[in-house]
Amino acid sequence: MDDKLKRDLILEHYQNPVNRGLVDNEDYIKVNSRNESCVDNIDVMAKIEDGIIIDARFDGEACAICTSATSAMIKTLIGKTKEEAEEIIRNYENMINELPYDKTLLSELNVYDTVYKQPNRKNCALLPFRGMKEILEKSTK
């Protein structure tokens, strides 16, 4: 994927994020994720039924990388089983941390494959995934 397409996708997810806005519904699990080193402070929520993520939403204050990564994550994970989501998250984290990963699992999330070049942005790109991992853990209890 060329750099212009990457920038365009990141900008699109930042300006028109998927499922921004929380809902008041007890069927959702909600967690707050906060980056202590910058402004990023988001709530991520998901509705999981029969082991499948049927909806996910977010809101909060965050930079362009965090907001767009959250939007792309939600777009990628809706409809996935918990196991599929965990595998996608694991591969995404590996990509951000410069470890081996399967890019075929990441779809649009591959646009963040050079975030590691800006170490201060790694936490921004990982923040929503930390929240989703917590949601997936809570959903098994």
Contents of the next structure:
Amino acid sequence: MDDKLKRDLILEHYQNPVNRGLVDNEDYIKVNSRNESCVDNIDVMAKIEDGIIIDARFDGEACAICTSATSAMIKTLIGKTKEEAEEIIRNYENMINELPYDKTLLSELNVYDTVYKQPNRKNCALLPFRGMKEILEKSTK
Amino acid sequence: MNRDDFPILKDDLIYFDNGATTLKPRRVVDKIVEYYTEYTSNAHRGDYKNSVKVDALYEGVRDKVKDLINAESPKEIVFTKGTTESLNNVVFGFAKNYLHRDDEVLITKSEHASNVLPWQVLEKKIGIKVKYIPLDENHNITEENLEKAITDKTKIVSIAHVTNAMGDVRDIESIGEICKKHNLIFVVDAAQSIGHIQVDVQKANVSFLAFSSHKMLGPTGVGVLYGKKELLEKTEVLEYGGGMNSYFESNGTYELKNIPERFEAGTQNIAGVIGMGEAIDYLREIGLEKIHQHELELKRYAVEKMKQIPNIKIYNENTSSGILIFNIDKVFSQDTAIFLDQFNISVRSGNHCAKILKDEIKVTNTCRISFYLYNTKEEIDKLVEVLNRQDEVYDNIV
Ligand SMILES: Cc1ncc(COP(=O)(O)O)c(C=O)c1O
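Here we have the form predicted on its own; I need the corresponding form predicted together with its partner chain.
Full complex below, order starting with the chain above.
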């Protein structure tokens, strides 16, 4: 994928994010994630039924990378089983951390495959996934 | 001014994050290296030449600090690892014993975390009340608002001289006067003002003052707690060990040294203290007033230029320090900072560790430019040029 296409996809997710805005519904599990650098601050919520992510939403204040990655994550994970989601998250984190990963699992999330070149952006790209992992953990309990 | 003194400026770095930490002049670095390469030894113990020399230099810095802030005596100067430790000493060493349940401490919503959290913890621990002095529409403390906030339960006022999140300068002399009138302890966080603005602890009736060496051209990991003599005498020691006791016996009797040594347990940051002394000399040779005027001139210039750029919002046009807070409309502050970094311009984005500021200016994230003596109008021109290219802010996002 060329850089322009990547950039356009990221900006599209940033400017028109998927499922921005939380809902007041007890069927959802909600977590808040913040960056150590005390900037990005997002809430992610998901509704999981019979082991499948039925819906996911978010809100918060964050930079372009973090906001768009949250939106792209939500788009990718809705409809997936928990196991599939965990596998995607693992591979995505490996991609950001320059470890071996399976790009065929990541669909649109592949646009972040060069974020590792900007160390100051890595945490932004990882933040929503940290939140989603926490949700998946909570849903098992 | 004096750019040649700063080795890091030899390349094309534009450093506008002096509120976070400042660059170091060669002299300061050399002074530290000298300690490590020519006369390393511990303080307060040796009978040999190098140790005697270290003692003299280390204690000499107490005198330099005393002169810098016009303390009455070098005994009022305690070396710490920085503002944060100094303020924690005030809260948990002094205030914890001085205050009683329901006593009130006045701070503001633009204080740095290190002047908020310790007080909040003390509030939980012993039931004091942390209250906020209302700020006016320019986020300033007015005498009137301060007077109104003081009740017969108020015992301490603890504020920054210059705030890191807004760059507003508090009139500590008039606030000190009010504290004196009401018999209040007056704590000043001078982290952002020391090395920029002249501070006179006697004139401002300051009870305790805290600052960090690294924000005034000195090394990291060292700073100062100033306390009026009679108040330091009442301050509990929080760290015990070598160097701070006169004697101790197996039967449990002991005696602590006098102030200030009793607050300096264990081997201190000797190289850091000596480096800080050199930074003080350097600053005083240039002159703080000259530095302050230079910063104000840069700020005026930057405001004037930046106002001509579309979509730029400046939040603190009228504050009289070298700190300028802004955002590009609809661009998250961190994205702006990362964009500027592509042109080697360092600015800070975020909430500047003053999280509660969002209650005041209703924005949680801003970009902060903070000037110092070595910054120039040419650097500001470069910044303006880049900000004018704001359409490109996301071009290199991947
Ligand atoms: C106003 C203010 N107070 C306190 C501090 C804390 O200083 P340090 O991190 O050196 O302890 C800072 C540093 O950013 C500050 O700006």
